Every structure is written in structure tokens, then in C-alpha cells.
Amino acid sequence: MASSMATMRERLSQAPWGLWWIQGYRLTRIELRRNLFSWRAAWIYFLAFVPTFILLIHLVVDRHSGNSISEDTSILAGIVQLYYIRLGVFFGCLGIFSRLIRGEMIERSIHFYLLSPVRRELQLLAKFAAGSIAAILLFASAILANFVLVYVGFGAAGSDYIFNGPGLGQMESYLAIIVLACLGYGAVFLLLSMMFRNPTPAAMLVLGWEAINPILPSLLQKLSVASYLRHLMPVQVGAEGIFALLTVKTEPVPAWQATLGLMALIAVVLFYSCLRIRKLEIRYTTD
């Protein structure tokens, strides 16, 4: 054991890490100008800022009274919880991400960064912080333009409530979610791109998995990134109607258990991830 300890700690040392960093941000920088600025991104963009401009019009037309907060602090909750989580994020994730494996298979253009004297592995991180760095960007800066339309329509109760009041400390737990929905979402999406040719049905199975999860026992519903996200609301949006009868309600779970949660499971995914690039192989006549 002391010996294969000794032989690992040896190998690590000797790992060329300032080459390999060089070699991920360069190709994280190449993967991040195809995603974030291109036309073919325009539709995620739609996805991230449809809410933005329906709120833009709440608060041009409505009146805002300082009784009318915890209605409108309940609405921005369910724009995070019921939108973002369970379709903007998804769908928008599903985009960048299917593309950045099966997409350059499609383009038929993958086969240049495989033969390139870059690790496998190493293109395939590069490009998981490229498509996370481009979806938490978009989602990220139309979460905080939600929270100021939100609140800017009460004048000094808007301020006081976002100042001395849980106002920031929820703006803090919505980005952390969408962070976390970008990286579970993302990596989730990266594994299926390698092991569908066309993704999208796969997809689609794990968003059925995530519209049943409330409904399943408390061991069941831990297999879901929404699951972990539902932790970390700071303000629940409670099911109404036959929904409610069908929810199972857990246990309330500390935010950092389900961060750490959540974090070990984007893992074992991108772990796995690499280990199947490995032994990806191309073949254009079939693919």
C-alpha cells in the first residue's frame, strides 16, 4: 500500500500540469467563442431572457405596492423553481452540451482535436468549462436582471428589502442553484452526446425522470439533479391541486449536504465521461 502510494505521488510530480493548463485554457477559450457568440446560440438566449421580458412588462404596466413583496418574492421563486430548473436550464444545457461532442461529429470536425497531441481527457474537460462558463454567463446574468425587475418597482421597500432584509441572501442562493444546474445539467448532457448518435430521446427520458421525481420515494428522488436544487431554494413553491397529493414530501436536507451532493455526482459523470473518450472512435460513414 505505502508502496503504491509512494509510486502515485511520484506519477503526479512528474505530471506535466503547467502544459496541460495551458493546453485547457487555450481550448477552453476556442470552445467558448463557437458557444456563447454564435448565431446558433440565439435560441438559448430566448430561453434565458424570456422571463426577463415578461417581468419588463410587469413592471411597466402593474402597479407595485409595498403589501404586493412576498407575492412577487413567491412568483420570482417560481420562475427559478418551475422555469429555469425544469426547463430553461435544461433545455438550454442541452444545447451547448449536445453540441460539443456530437455536434463537431455531425460537422465532421472532431476528428482534429482527436488526433492533436492533447489528452483526450483534457479536451474533454476543457470543452465541460467551456459550455459551463457559456450557460452559467447567460443564465446567471438573466437570474440577476429577474431579481432587480423584481424589486425595483417597490422604490425604497424594494431597497430595504433587498439591503436589511433576506433580499440578497436569496439573490445568493439563486445563483448558487443555477450554477449547480449548469454544471449537473451540463455534465449530464456531455456523458449523453458520447453514447447516443442523437441525444435528444435520451434527453428527453431524463426529463420525464426529472417531472416524476417529486412523486417517487425519498431513496428514488436522490437520483436527480433537481432533487439536490429543490434543497437550496430559499423560498419553496408548494404544489397545488392533484400535484399535491401526489408529492412526497423528504426530509429537509442542510444546503451544504446537497451542494456536496450534487458536486459527487457531477464527478462520477464527468469521471465516467472520461473514461469513455478514451475509446470513442469516429466513424463518418456511420455516424
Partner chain sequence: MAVYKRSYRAYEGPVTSPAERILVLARYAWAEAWASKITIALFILCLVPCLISLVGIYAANNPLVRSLINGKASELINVDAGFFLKVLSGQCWLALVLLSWVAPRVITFDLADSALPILLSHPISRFGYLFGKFLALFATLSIVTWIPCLGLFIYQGYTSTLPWMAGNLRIAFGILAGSFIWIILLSILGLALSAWVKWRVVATGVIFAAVFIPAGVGAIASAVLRTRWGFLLNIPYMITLVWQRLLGAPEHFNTDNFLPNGSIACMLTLACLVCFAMLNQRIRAREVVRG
Contents of the next structure:
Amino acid sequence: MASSMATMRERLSQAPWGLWWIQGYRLTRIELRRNLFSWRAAWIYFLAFVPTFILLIHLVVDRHSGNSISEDTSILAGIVQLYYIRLGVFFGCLGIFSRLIRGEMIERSIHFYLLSPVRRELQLLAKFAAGSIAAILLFASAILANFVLVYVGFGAAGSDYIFNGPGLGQMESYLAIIVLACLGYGAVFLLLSMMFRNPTPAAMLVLGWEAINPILPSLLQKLSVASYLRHLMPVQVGAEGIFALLTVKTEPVPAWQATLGLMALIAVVLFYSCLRIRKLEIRYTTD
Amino acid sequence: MAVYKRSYRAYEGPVTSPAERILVLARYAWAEAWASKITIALFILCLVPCLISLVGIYAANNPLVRSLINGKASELINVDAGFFLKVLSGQCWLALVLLSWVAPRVITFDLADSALPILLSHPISRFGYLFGKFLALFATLSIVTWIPCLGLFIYQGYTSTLPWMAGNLRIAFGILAGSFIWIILLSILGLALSAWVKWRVVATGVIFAAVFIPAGVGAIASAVLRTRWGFLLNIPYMITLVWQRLLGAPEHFNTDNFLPNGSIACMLTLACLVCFAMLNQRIRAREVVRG
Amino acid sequence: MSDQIIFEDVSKFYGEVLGVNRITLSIPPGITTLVGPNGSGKTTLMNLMTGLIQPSRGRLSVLGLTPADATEFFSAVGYCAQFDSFPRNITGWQFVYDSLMLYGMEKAMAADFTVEALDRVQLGEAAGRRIAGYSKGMRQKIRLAQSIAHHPRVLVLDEPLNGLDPMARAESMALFEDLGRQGMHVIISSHILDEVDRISDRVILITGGYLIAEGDIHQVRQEVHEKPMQVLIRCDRPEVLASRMFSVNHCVEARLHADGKGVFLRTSELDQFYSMLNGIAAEGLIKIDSVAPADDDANAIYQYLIGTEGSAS
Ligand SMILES: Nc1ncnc2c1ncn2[C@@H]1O[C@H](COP(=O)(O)OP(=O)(O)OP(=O)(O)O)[C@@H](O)[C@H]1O
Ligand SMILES: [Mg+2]
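Next block, the form predicted together with the partner chain, ref. the form predicted on its own:
Starting with the chain above, the whole complex follows.
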């Protein structure tokens, strides 16, 4: 055994990239198993699939006449923009990603991670990957199910809308939006949860920031997740009340630019988080 | 033969009555709630709209100010049921913010690290424990909701040149009843959710989520199923209806979404019952971990 | 590569609170015991050693490595921390296995190592149960298993005997002794020196964040016993008392207090000294007002740590 240990050490020193890959992969798996596919996470499933459930009832109960297809299309757009982006993904990611580091601190088990032979940056990225995988799997499948449920009730007209009309394109943009939203909010909340003992007030500030963001100067708009997502929405929804703030007209930005912008934002936030986690100390005394 | 000196005496003197013990708990919970600077900051924030309203009332009753603002604008500061509805709802939403900070403070410290068994081994019942905490929350929320609102009401009665108060007693009653319904609901909700999730950090978020996510879900249900009953999940909407009706203010919501009083009462009661069930589950002297 | 654990002038402050101050140490292989009362900085020192906290000042290295090279560092170091908490919802076996998997081992090897570690701490079939349902001693054992599972060269154990029954204590001590004899660095912290001094090669005494003694266990013990205790006695005729006391040979020094109303006496046999003092007081010749140890705190702490009886067990 001692000799196998020695050979392992040698392998460590020779091929760090291969080792890092294995460590990251395994840590991601462990993380997924411990935190995300457990009963504790059931509420996130609830968040993600409640609209699906309602749409299912709609499918079973209501008659679908041909002219309501455009109405349902805009309802779907509303669900994505007002429910998923504002509430579902927001709170879901807040829960998932602040769990990853702050949750371990509260449970006083983060030292097991810090004592593992994995570089801290790698730990952070693995945790981020695990959170993203869980969030994306969940919300993307929910969106997919919603999309199918909305149009399947219309029979031939529905499939015509999807395959010969704008349907497929819309679905692709919805998926892209959800993936980007999960990554964007995920990175932001991961950082917030590392910076603050209670990330919720900060998250509420983020929510407020996102809400007033459309009316800010365009430079500040670059610092928001929702502003990038807005440019990707395939169907505009007319909003009333407090959400009217969201639909302030801004000059359109091409989709690839919005995507790249958001990716850059995520990269910056993750980079800063990596810097922070290197200095992370355990302090279990309070909270 | 062993001879023991019976020098040890158990305490046999007078003890306080159970009701007083509840007040002890309430006092400590109150102190815990106000020990944080953030509570104080939030409290001050909660008083800002009241001050603005105070200035509004002053302006509305001051002939000089009234003459300065002509015709149309003077209707803006008409002190009536609608005015008090705005004040009350503003205070009540601020109370939610305050609660989301305070409620986790008063209860999660006991639940973290399994301190609850120690607490409940004192001569207080589970109900007494919760009631004490509830009193503290209720008092905290009171000083930002009905107390300042009633104060404004009295001030309006005092400054108004017309005999205003007697004719508008319904507003005072509405303020009192509306605030009570809301802060009782909030206190129970805050206690239940904090006890359920146990961590202060998470509890703050969960309290917000518990108010707004069902509202979002309800909105989806209403839109998709073309029904108005989805609004029964919308606590903010329902409570606003309640306030409107209690104060006798004109209802400015879409009449398609009308909800009868009975259904609102049922939903609010149901919410409280769910909270009680959660509390019953969590506030126990022991916890079995299935190993 | 060095085979020592080296602290160079390390300090750690928690805000205003002193954790440890200006520790300079080098620890060779073998079993080292870190002894000190509650809050003396043992855990702080161990956390520093393993990178869980960073020093406010100074530098340290373990076998020439620092925690920044996590992979190599933690292959060489195992830490059984004082924190009694675990990841949620996992069994003891899974806990050890997961941590081994992160070393990049083959699955079969990780499983072998897990079995071996669990055998060593003799956790028995409890390994298959969830940790949340473990007793205190079982949790201590599973933590120990996790820290030794990957065959580290440095083993840092924070109060590893806490919560163990006498049998498990003896077994754990035998295990540490065994590991130490094999040339591993084993660093054990404890409140009670007597408990661990039988197996340890070296002790480090620490109190209030300061290092107060370090070295071979017998040396430290000797030094403390040769260092006599000083007592201040307030009485009306100090010179008479001093002369009476000097008639016994364990009293090595006497010095009158500046105000003439007391005397400092230094003795190496405190128990005998006190019984004699009682005798003098009973005679009624000298009126004794008060008796108080006049040594600085460090000395009192020595006495606490080493024990006045000096039972070399
Ligand atoms: N996270 C922290 N924040 C503030 N002070 C701390 C923290 N951790 C430790 N301290 C302080 O540092 C000092 C040393 O504490 P440490 O935990 O190292 O003691 P210890 O020797 O391990 O005690 P024990 O025997 O009780 O485990 C104490 O005064 C303690 O109050
Ligand atoms: Mg300690």
C-alpha cells in the first residue's frame, strides 16, 4: 500500500491537469449527491415545476381554440420573464448557490472541504459547476415541459406553430435565457454568500438593482444579469404595475453580444470569488 | 450505619405564575430582537413614511398651504380613507421587511445547536414558549404599524378644522383591525418559517419567498387557467383587499378579480393552520435523527 | 525537503482577541503533545498548521510545504479537528470514502483504504449508519478514521481522546504510539498532560496564547519541580515566622516584605510547607492574616499543567 501511495504521489506531481480534472469531477459529483439531489432540495423542484403543474391542469381541463395560441404564447413569455427570471430562478439560485459555501459554514462542515487535497479555486469551481448543473437541469427541463404543454393542446396547429412557425426558435431562446440566468445569478449569489454572513439582504438589493437597472445609464446596465437576458427575450410581454419598470425600451443589442457580455460578467465574478476563497478562514464561533 | 447531614435544601420558595413566565420570555425575545443595529436602522426606515404623512396631514389642514396649492393639486393631499390606506399599506410592507429580520433573530438562536431541549426543560410549555416569542414579535410590529397610523389619525382629528374624527371612526377601526390581521399573520408566519428552516440566514429569504412566490404562482394559475381564484394564493393582493374593505376606501383593482371576504378569511386561516402545524413539528424538546 | 514542522514568529489575532502570540517552534518527527488549559490557543495553533486560518504575522511550513499547494500539502497532512460536525446525510463509510476519492485514487484503492482506516479505529458495523445518529465517541472515531485514512506523514489531532471510553482511549493511544514509532509526526492536543505523556516524546506547554515550555517531557517535568514556589504570608511577626520556617530544609529563601508586615517564603515542598504553617498558626504565637501564592501566573499554570503531585504515572 505504501508503494501504491508513493506512485500516486508521483502521479500527482507529474500531471496536475489530469488530477485536477478527476478531483473537480469527483467533487462535483459528491456535491450534487449531498446537497442537490436530496429531500432538502425538494422545494427547488417545487419552484421549478409549479408552472408546469398548472399548465398540465390547463391542458387537461380547458378547451383549446385556435385563436388562443397567440394568447398562450404571450402567457408563456410572461411565465418565463416574470416568474422564472424574477422569482423561480432567482430564489432557486439563491438557495442552491448560497448553500454551497455559506451553508457549509453554518453547518460547520466547510473545514472538511478546506482540508481536502483539492486546490481551493478548484473547489469553488467544482461547487459552482455542481450548482449550475443542478439548477440548469431543473429549470431547463421545467421550461421544456412548459413549452410542450402549452402547444401540445392545440394539436396540429400547435405542432405547425412549433415546427413551421417561430416556436422552435422561441424555445431555443428560452432555454438559452434560463441557462444564462442560472449561471449569472449563480455566480453572483456564490460570491455574495461568501462575502456576507446573511446573503439574503444583499440578494434583495440585487433584486432591487435589477429592477431599476433598465432606467440606468448604459454603462451601469452592464452590471446586471437581467439586462442581458432582456435582450434575448423572443416575445415581449406587456407588463403592468411594478414590472412596468422592466420593460423600458432600450436600444436592442444583438443576442451574441448580450450572451458574451453576460459570460464576461460571470467570468469576472468567478475570478473574484477565486481570489476570495484563497483567503477564506473558518470562524465557526458566530452563526 | 451512615449518617448523612441533611444540609442540602431544594428550593421551595415562591415561584412566579406561568403567565408571568411567558412575559419573561417575551421580554428576552424583545431584547434579542432589538439588540441588533440593523433592527434599529430598519425601525428608523419604517418611521420615515410616517413623518412624510405627518407633513402631508399638516399641509392638508393648513389654510395657508392649501391656498398656495391651487385646485387640482390640493386633492392630492385629501386626508380620507384612501390616504390612510396608503399609509397603512406602506407601514405594513415595511413591517414585513422588519419581520424578516427580527423573527429569525428571536427564534433561530434557540433552535440552532439543539438548545431547545434545554429551554423546554424549564417549567414552560411549548405553547408558552411560542406565545412569549409571539408577543415580542407582535409588539415589535405594532410600533411600526397601527401605533403610528393611529397617531396620525388622532393628529388629523386634532388639526382638522371640521369635526372630522367622529365621522371617520371607521378608519380608526379599519387601521386597528387591518394591522392586527396582518401582524398576527406575519408573526405566526415568521415564527413558523424560522423554526422550520432553523438557520437565521436562510429564514430571512424564506420569509420573503413565502409571501411572494405563492403570489407569482397564483398569478400564473390565474393567467393560464383564466380564473380569478389564483389570486387566493396572492397574500399581498388579498390583504390589500381586506384593508380596502375595512377602511372603506374605493377598490381600485380590476373587478374581474373580485374575491369574496369568506374566501379570503378561509385562505388566511389556512395559512395560519399550516404555520401551526409547522411549529408543532419543529418546537419539540427532542429530535430523532434516523441514523 | 525538511522533515520538521516550523513556526517562525507566528501570531494570530482574532480582531482584538489574541489567539497565539509570537510562536517560534520546530517540531521533529515523533509524538508531540500540545498541552494547555481552555482557550490557550491549542486549536488556533493546529488550525494555523493546517491552513484553516492564516497567520496575522510570521510564517510556517509543514515538511517544507504550505497549505497553498493543497494537493501535496494535504496528501502529507491529516487533521482531526475539534469541530463536532459533519456533512449532512452521509454514512461513516461514505464520509471516509468520499474524502479519499478526492485524492484522485482508484475506486478500489479508496475502498481498501476506507476499510483499513475504519478497522484501525474499530468503529465496527456503525460505519454503515448515518453519522447524524452516532454517539459522541463514534463521531470522534470516524473523524480520526478520516484523518488517518490517506496515510499522511503528519497527523494533527485536536483532543482526540475526548468522549472516548477507557477502552477506546487505550486503543487510540496504542494506535498513536504505533504511528509515532513508525516515524510519523503525531501532534496531539490535550488539557491533561498525564493522559498523554506516557506515549509522547515531547511536550509543548502553551497558555494564554504564549508558548511557555517546550521539550522532552522528563526535562520539562524536572524543571518545574526544581523551581520552588513562592508564598507571601502577612503576619504580625514576620521575622519570627521566617526563622521558624528556615528550620526545615525545604524552605529555600525568605525575604521580608517592604512594609515589615509580611514575608516572602520560597519552598519546594508546598504540601509540607502548608501543614507546618498550620501548626505555627495553631500555636498562637504569630498572628497570621493571610497566605497567598506570590508567583506570576505562568508558574501557577505550570503547577496546573504538571500537577503538584508530580505523578509520573
Ligand atoms: N473564531 C474566533 N474568533 C474570536 N476569537 C477566537 C476564535 N477562535 C478562537 N478564539 C480565541 O482564541 C483563543 C484561543 O482559542 P483556542 O480555540 O485556540 O483555544 P484552545 O486551547 O483550543 O481551547 P480548548 O481547550 O477549549 O479547545 C481564545 O481566547 C478564544 O477565545
Ligand atoms: Mg481547542
